[in-house]
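Next up: just one chain, as structure tokens, the form predicted alone.
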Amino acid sequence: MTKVLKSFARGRWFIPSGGLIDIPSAVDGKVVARASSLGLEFAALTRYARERGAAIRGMTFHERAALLKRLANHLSAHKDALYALSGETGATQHDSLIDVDGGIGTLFAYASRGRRELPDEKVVFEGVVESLSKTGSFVGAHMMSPLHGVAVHVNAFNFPCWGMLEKFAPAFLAGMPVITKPATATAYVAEALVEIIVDSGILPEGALQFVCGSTGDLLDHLTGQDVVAFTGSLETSEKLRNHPTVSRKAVRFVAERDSLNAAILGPDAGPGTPEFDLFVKEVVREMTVKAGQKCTAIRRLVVPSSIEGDVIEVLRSRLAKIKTGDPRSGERVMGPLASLDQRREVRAQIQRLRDEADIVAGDPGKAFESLDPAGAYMEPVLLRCRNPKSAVLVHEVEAFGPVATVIGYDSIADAVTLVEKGEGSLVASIHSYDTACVQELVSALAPYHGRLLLLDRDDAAESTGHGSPLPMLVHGGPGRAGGGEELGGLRGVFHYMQRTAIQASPERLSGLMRTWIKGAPAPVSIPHPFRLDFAEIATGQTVETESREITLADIEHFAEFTGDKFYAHMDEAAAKANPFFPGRVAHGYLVISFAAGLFVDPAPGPLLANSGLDTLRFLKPVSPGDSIRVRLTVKSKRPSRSPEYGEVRWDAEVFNQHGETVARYDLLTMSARPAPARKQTNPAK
């Protein structure tokens, strides 16, 4: 009996009441599953998400990051079922690795970033504190807080696991509940993924709802507190972006859509060079992995006209070795397209491209006698643009399959013009070892791309390749590519948060930020804060030190001891000739070394180690005979992953005898955390 796919709505699985659509296997055309969302009340879904979303917002970033890590571990232990189903979509074992393990890896990446880069709080302050007044009594900063809405995610068919998880991870970390809708063609894999997630019981109630089938009137119920993130075609993107509710209520809309990505072969990268070989290898891989059904796949091969024939000949030879076959066989093959409808679409787009280009490798209509005729199999197809200077369609028509077009150029400026005709792409790769060439291409093409890969002999061994979005870098692109950004580390998280400027006194803002800022109260700590364990240390506690004179003998001894005999420290006449110094001056590192000697409490205690300095600036020279003193203030603190200690950030400001700041920096230390109280045992038991 054919499986009927379910939706997960309002905390329970929902069986559709009718309107079922057959979903065929890409391999043999047999119906794998049936899907529909008929009967779902979408107003109730959004209402449920908003009501339950308050609990998610009530968690801290660290708590949400911990759940993402637990979920990633759970999925890692249950991914075999996803691999088994993925074969029906046409994905090989390697293709599934990108989808399944890539999605799980994104969860791990955001869990780690949330723990390392975000505070154990419900909001985060971004950027520096701005002084808004002459005396510093009025300051401002930007606070990021979770939107009080729901994130609606509409995903493409080509990556049913990664596509869902790469959107879910930053949204959940930001504190937003998610309603996710997979493409129907591969929804049976997405449903299996959600089933594993739901069965784990890891996520809070309402964190994830799953719509299998049409979105119905879902968008009608959105507000300005909601976010829509879409991956798919330009046409569908336009319909969603122009939806009356999305437009009227200014619903945030993030799109990742059609992209005629290019690979540019530099004039220096002729046959026999490592860059030429890398270019060929990368093009073949991008044409055949997932049967070319990737938003980041290479569609345009921009190569020097003088070696266009060489490029085509080598690619023709390499592509002829690609075996098309059943992805479930375990052999090294290129699987079919996702469906017969998808293959018909790709063939139709190839036919359009033939108005401007000739097929030089592959046959889009080839029948595979050894394979099931109901499977959506197709050979890789390489075309050559006949007249690059006048061609239009090769820069507008995307055949979303194993298809690419060779386009010749005569100069770097010509190559730039050709690539720009794509009107914005997710990614382009530049294959050159000529620094001037690379710099010219990067400068010209960066405004048209979300990502540029500079691939050469130096980075190829560890490069993740043209078509691999990474969680720490932006995935998205301008213009035709959608104008949105997904991933990108915390940039992806902040899509789901509101940036608000907070203007206040230093004391009030310091309290909100849980970080001491200059101008806020800084009571002198007794005892010395280095004698306090992590739990006892409070933001704002301060040490005011005694003064110490810096003598010429100190400077000369430091120079001899360290070997730093820079003339400004050793030659009075030369130092005076320098526009920055009045004469011989103390080494900057001497100043901060003496500063440490003034504030350090030397006896063993809760302070365990100094882990570094941040934002060190030398602001005024210190001359022989000057005196320095230090004010050390607890700026912020955060527990570490280890239960034995926490990390403390101190504001260190060094003054001279006139009260002028000569140096300022953040001191980072690790302080012991109190041991948890042991439970008392009853010896009588």
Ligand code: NAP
Given for the second form:
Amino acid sequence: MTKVLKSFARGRWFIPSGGLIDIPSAVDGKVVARASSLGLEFAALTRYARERGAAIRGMTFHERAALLKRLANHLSAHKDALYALSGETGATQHDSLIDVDGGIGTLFAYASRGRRELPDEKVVFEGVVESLSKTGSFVGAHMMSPLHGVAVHVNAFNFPCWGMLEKFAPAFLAGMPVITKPATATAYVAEALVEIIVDSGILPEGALQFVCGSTGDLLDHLTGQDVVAFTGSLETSEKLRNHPTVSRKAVRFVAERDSLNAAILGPDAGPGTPEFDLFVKEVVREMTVKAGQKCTAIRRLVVPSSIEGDVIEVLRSRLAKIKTGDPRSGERVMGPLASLDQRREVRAQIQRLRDEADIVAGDPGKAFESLDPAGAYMEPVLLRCRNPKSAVLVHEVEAFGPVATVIGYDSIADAVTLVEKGEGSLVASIHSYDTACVQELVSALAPYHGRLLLLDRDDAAESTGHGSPLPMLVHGGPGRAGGGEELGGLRGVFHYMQRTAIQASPERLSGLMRTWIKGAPAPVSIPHPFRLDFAEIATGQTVETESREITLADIEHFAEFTGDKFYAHMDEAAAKANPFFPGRVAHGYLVISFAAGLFVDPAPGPLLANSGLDTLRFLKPVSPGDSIRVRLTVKSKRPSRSPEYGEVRWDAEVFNQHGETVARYDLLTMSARPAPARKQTNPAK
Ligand code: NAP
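Having seen the form predicted alone, could you now give me the structure of the form predicted in complex with the named molecule?
Let us now look at the entire complex, which starts with that chain.
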């Protein structure tokens, strides 16, 4: 009996009460599964997510990151089941690698970013503390806190695993519960993924609900605390964005949708150059991986008119070598499209493109005698735009399959005009080794793209390619591409959080930020804080040092000792002629070395090491005869991965004898954690 796909709602698997839709295999048309969401109460799903959301927000970023990592490890160990099913969607082994391992990789990437770039806290402050008053008693900072609603994720059919995981990871890391809906055509792979996730028991209750089939009246129950993140076609995106509740309640809406991505071949990159070869290789790959059903695939090949014929000839011969076949065979083939419907749609779009372009390679209607006629197989199709100056459809019609169009240009300005006609894309690649050309194209095209790949002989060997969204870089694009911005490291997490400006006294803001701010109390610590272990150190604890004169002999000794005999330290006349100095001055490094000499408590103790300096600025010259003193204050602390020590960040401010700041920086140290405290999380909380 054909499998009926389940939803996972309110912590239980849900079997639909009817309205089942058959999902055919892309390979042989046989029904693989049946899906429906009939009977699901969407209001109850959103209520449940909101109720459970509080517990998810109650965890720190590090705790959520740790769960993402556990989940990624668990999925890695169970991914074979997903590979086995993916073949039915038309995906080859390599296509599945992008989908399954790419998705798992995104979980790992967010787990690691969460641990490294977010605090072990429930909120995060962004940017610098702004001084809002003359004396510094009124300051402001921006706090990001997770929204109190639910993240609704609607995905496209082409990457059922990656699509779900790349949206889930940042939302969960931010602290939001997720309701995810896969495209029905490949929902059986998504269901298998959710089954593995649920069986693992790793995620907290309510973190993930899964809707198989239509979303019913789900959007009616959203509020301004919710987020909708959509991937799919322009038409569906418009429908969802204009949903009355979404627009009336200003529900956040992130859209990744279709995009006519371009690859531009520079005028310098003629046949025989490495960039020409790279262009051909990249185009063939983008047309055939996942049978061209990638939102980032190259659709428009913008090439110099003078070598259009060469480009077409080489591509024609390379594409002829692509073997279309059954992805389950294990052979190196291009698999079928996701369904016969999808193939019909692609053929119809090619037909529209033919109003402005001729087919120069491939036959969209080709029958493959050795393959199942019920499979959605198709040959790669290359078109050539007849009149690039007046063509419109080649920039508008997305044939979501192994299809691309060659468009000739006469000048770089002309190439820019052509690419801009796509009205905003996810990605474009520039294939050129001419710096001026690359710079002109980048500055003209950046506002129209979410990502630009500059591919040449120097970066090709390690390039991840035109079509690969990466978790650390933004995925999305302006205009037609949806105006969205997913991934991009923490940028993707912040979509699920509210940025709030907090205005307060330094003391109040310090308490909220768990970070000492200048102007907040800085009690002198006895004993010296270098004698305190990580658990005993508290933000605000301060060392006020004695002062020390810096003599000319010190400066000369330092110059001889280090070899730094820069004229500003050694030559009175030359130093005076310099606009910054009154005469010979102390080395900045001498100042911070003496500063360390003043604040360091030398005996062995819990302070283990100095691990660096951040934001060092020399603010005023120090002349021979000046005296310096230091105020060293514990700014913040952060447990490290090791149970043996934690990182302490100190605000170091060096003053001269007039009380003027001559240098300021953050000093980073490692302090030992006491054995019993090793099991605790951040003792600052
Ligand atoms: P689609 O038809 O727009 O469907 C996308 C998703 O929206 C599916 O989950 C679909 O569910 C759902 N949906 C459709 N109508 C809906 C409605 N009225 N209410 C709620 N959900 C609704 O797109 P697709 O055919 O799956 O994907 C192909 C398109 O996606 C291409 O145009 C491609 O360019 C674009 N795409 C973009 C990206 C990107 O990151 N920018 C990535 C991949 C694909 P059902 O399947 O149940 O109808």
